[in-house]
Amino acid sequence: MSQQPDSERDPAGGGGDVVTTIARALREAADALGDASVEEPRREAATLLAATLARDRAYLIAHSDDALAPDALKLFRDGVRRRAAGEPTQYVTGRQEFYGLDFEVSPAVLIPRPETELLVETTLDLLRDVRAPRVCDVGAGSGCVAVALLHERADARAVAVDISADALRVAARNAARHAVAGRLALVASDCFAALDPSHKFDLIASNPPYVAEGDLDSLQREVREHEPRVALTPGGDGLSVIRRLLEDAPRFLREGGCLVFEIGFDQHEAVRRLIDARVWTLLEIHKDLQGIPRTVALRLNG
């Protein structure tokens, strides 16, 4: 039995135009991505085409012999070229899933990582018995942490701060997308600089920049060359923002309030040494799914 060709003359085009099917487009894209040393090129190609068509992967399989419209094919090939050049898939598609929610992302914000979901889980656990909690998210980025928290706790309110106005615009769209904008205040601020310490929080959460400046060159090309540097590293040993959190957060927390923040690989011992036991009680340093100490949970002493 002969197979149906995946590229053929368009009968409606007078024999002049070439029709490219979904199957052929995926093969061509996977080859191009593989030549560019992109990992899992077939999966990446399918992700890009599914996003281009606003369909899922099951659709691509079921409709593999369907012809792609010329505008869709052009958009898809443009995305493949961007990915082959090293741009992260999430920036090409403009989307990333986090805590079961779909978030808009752009080069203005750090791409949400699965390990940061541990920050949300830890925060929710600490707020379990707090009624109508008030939360501050320092370094909002895409808004993924604050939005996920508010989505899970309908009685909570939050303030999210970021030094980047572009990042705050992305966060605002994500808050609107998930119907929590009415409970989220977005503030342009360098850490707590623009906040009033008379307004206390039950919990402060942060995924701060923590990569040491000397470690930047060892990051993946996609991260090093495309994600916002201000969200990756504060320079030096990578701990300067964490020092600011530990020093300044007490003025913005109610008595017994909590500070929860993410740390980088192999930073847990250095962070332990920064914690002043007269100010903070270390509740736990939670490990992520890879067994890496990732999320520090502290309680403000009375």
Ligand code: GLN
Second form
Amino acid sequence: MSQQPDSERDPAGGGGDVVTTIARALREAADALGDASVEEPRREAATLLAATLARDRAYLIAHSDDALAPDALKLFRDGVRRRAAGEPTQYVTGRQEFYGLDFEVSPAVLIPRPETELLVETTLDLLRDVRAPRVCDVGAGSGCVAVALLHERADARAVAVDISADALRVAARNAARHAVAGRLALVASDCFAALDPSHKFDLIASNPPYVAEGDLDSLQREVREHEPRVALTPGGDGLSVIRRLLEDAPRFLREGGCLVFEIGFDQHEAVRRLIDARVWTLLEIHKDLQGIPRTVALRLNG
Ligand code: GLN
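Show the form predicted in complex with the ligand, please, the one above being the form predicted alone.
Everything in the complex follows now, all chains and molecules, and the chain you saw is the first one.
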């Protein structure tokens, strides 16, 4: 870190205005975020400033003595205020990385979670020997699962459905951003309601809303107050969309096709009981990096 003073009189002598350097702006922001009990305030400040300047964090270190333009400073301070008031960082920056790709996010969509990468991995594994697979993503949100999949498998096509038209608009931009829009159809639909069962899929993937209504209060404040409720919980015990997937997916799958979906903490036993062994073969319930049973993989019986 530089030992120089990070705020000084404007050397151009412009009436003694105080110049705010990158280092000073970061310190100010870290203080404000720390006062608001945001965790890792320095890191958050750097993330927000890097996003404001459309640079990476290394740039901030290399340019810590540079003055910030007034417009950039105002934008940055607005972002810090929003973050300090409890908005998730990703809604302030409009960005989240998922499966190595940069995704646009807005309050219309759930912020992609690292554990959901397991849904993509499991899907890719199951499709390894299927040529030109057709995939359906139910409750696509930002489109992160479908887009990551299509990005990995150039021969795949997908249908992404979501009940929210606002979410689908975000998914469309993410598909375009990662050059897979030509292989992705976006459909406004409550689960399979608007789909034609004469078109069968090789695999149906879903990160459904699964939080039990009674557990909403125990979620982090950022999640509870800012992420779309429709993406988090279907109400009740949290399992109603999973029940519908298990019930309806067989009509949309080819023989031997797969259903892969994410579940919440402590739901695996309840979900196991919902699986009709005459219809499905349970392949595996994969654990996430924290050891939590997270991704259920099923094959439709022949
Ligand atoms: N994993 C999210 C959470 O715990 C919930 C996402 C979902 O319901 N699909 O906040």
